[in-house]
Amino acid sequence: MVGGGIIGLASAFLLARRGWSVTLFDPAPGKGATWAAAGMVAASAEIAPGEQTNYELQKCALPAWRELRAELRDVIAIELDIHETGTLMVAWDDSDRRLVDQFAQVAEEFGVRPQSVQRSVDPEMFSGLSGRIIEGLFIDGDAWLDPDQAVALLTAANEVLGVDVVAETVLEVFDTGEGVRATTTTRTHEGSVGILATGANPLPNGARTSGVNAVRPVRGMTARVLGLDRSTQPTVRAFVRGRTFYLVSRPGGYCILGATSEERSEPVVEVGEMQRLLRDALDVVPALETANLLETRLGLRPANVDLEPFFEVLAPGRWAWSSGHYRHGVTLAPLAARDALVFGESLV
């Protein structure tokens, strides 16, 4: 397994759980796009025009996470927390309200029926939000989890199952016909099958793709603050002056603000980028005015040409490439892990 983000870790776990001997290569597991993710498993709130196929896939994600949670519990006796609070979608001004209306129209075309809600009827749902936001759409069935917790539990479970983690970058891969080989600066490792879950990073030398899929990095940044506990209320999503904003609130007042999206790969947080995010956050959620800024996190999301994930078997057939999950890496991790398991079992 080359790549130790949440997809690589989950894939390693399912394979090891089914009896495979797994070696995972990553110089810093869990510190790529997963590190910056907010952890939303929100198929309905992520609906976008032209992404019907992606939506149908994401609908399977929450049940898959529940199943993965059960398997983790069986191995390490610790429960992964999945918070099924739904989503509240709101608008900042009249132009943004038209965007909310457009979202509702597309959602209904996908078979989703958001519920209109008003502050006057359900004030708790709007707690902490600007007083000018008096209505919104509630989307039931959406959830969130903490990617840090998921990574920690998967890491612990992989250790119990004997997954060998090599903190090195794979430079070159080979398909020997009867097996695979991966080379780092210090060693060469051989196995029966290999999976590249490298996210937005370049593939190692020797990986022979079909050329149908091509991943580009899309930079995303989240800010982490402490001071507002909306953890029993829906995740907030908003349109603010045409931009998108979300707030995921965890118990104890830890909040994740996001997300920026830049077609750039430089691993930096720019002042203007941060300023826009915080301005949008304070406009929509003025209760954050006194919150403490804890940190910012940056990640490069792997976006495919058609913005859809893929699992491509590479010629001549014993390596596979799992990527293109873009902003849905956490959401789709257990489904990508199932693809890895099916691939491995198909070659036994």
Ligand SMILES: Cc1cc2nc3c(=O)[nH]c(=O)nc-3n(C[C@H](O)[C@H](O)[C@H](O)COP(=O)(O)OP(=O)(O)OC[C@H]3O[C@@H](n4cnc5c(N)ncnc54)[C@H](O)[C@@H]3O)c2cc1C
Given for the second form:
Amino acid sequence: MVGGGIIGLASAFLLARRGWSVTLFDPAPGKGATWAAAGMVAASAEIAPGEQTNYELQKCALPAWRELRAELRDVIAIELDIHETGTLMVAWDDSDRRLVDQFAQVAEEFGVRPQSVQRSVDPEMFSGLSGRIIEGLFIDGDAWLDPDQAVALLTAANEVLGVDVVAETVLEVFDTGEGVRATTTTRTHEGSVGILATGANPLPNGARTSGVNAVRPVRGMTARVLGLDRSTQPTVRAFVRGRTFYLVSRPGGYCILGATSEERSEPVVEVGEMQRLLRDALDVVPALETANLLETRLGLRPANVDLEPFFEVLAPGRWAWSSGHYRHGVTLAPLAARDALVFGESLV
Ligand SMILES: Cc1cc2nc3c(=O)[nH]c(=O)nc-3n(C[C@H](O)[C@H](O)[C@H](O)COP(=O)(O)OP(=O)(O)OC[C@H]3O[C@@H](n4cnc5c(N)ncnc54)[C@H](O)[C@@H]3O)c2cc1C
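Alternate state requested, the form predicted together with this ligand (shown: the form predicted alone):
The complete assembly is shown below, putting the previous chain first.
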């Protein structure tokens, strides 16, 4: 397994759990895009025009996470927390309200019926939000988890299952037709099958892709603050001046504010980018005024040409490339792991 983000870690786990002997290469596991992610598993709130296929896939993600949670529990006796809070979608001004209406229309076409909610009827649901936001849409069935916890539990379970973690970058890969080789600066490792789960990063030399899939990095930043606990309430999604904003609130007052999206790859947080995110956050959720800014996290979303995730078997057939998960890699990780398992089993 080349790459130990959420995709590589979950895939390594499922393979090791089914008896495979797995070596995972990554100089910094869990510190790629996965590090920046808010952890929403929100198939319905992520509905977008033209993304029906992606939605159908994402719909399977929450049940798949529940199954993965059970498998993790069997191995390490620790429960991954999955918070099934749903989503509250709101608008900042009249033109944003039109965007919410458009969302509702597309959602209905996808078979999802968001429920209209009013602050006057359910003030708790709107706690912390600007007084001018008096209505919204409640979308049931969405959830969130903490990607740091998922990474920690998968890492612990992989250790129990004997996954060998090599903290090195793979520079070159080779397919002998009967097996695979992966070369780092210090060694060459041999195996029977290999999976490249390198996110938005360039593939190692020697990876022969078909050219159908091509991943580009889309930079995103989340800000982490402490000081508002609405963890018993739905995740907030807002349209603000045409931009999107979300707030994931964890028990204890830790909140994730997200997310910026730039067609850029430099690992920097620009002041303007940060200013827009915090401005949107404070307009929609003025209760954040006195929250403490803890940190920002930056990641490169792996976006395929058609924005769809993929699992591509590379010629001549013993390496596969699992990527393109874009905004949804945390959501889709258990499904990518199943693809890895099917691929491995097809070769034995
Ligand atoms: C700001 C932000 C917010 C997000 N929020 C959400 C969300 O709420 N819900 C959701 O579902 N998704 C979210 N995403 C998307 C999600 O984070 C990604 O789709 C997902 O993390 C991709 O996982 P990955 O394992 O493919 O990539 P990564 O996490 O980037 O992991 C790739 C790993 O490969 C390693 N690597 C690369 N090249 C090599 C090599 N040659 N040799 C060895 N190792 C190598 C890297 O070190 C890295 O650890 C968000 C993304 C961002 C940026």
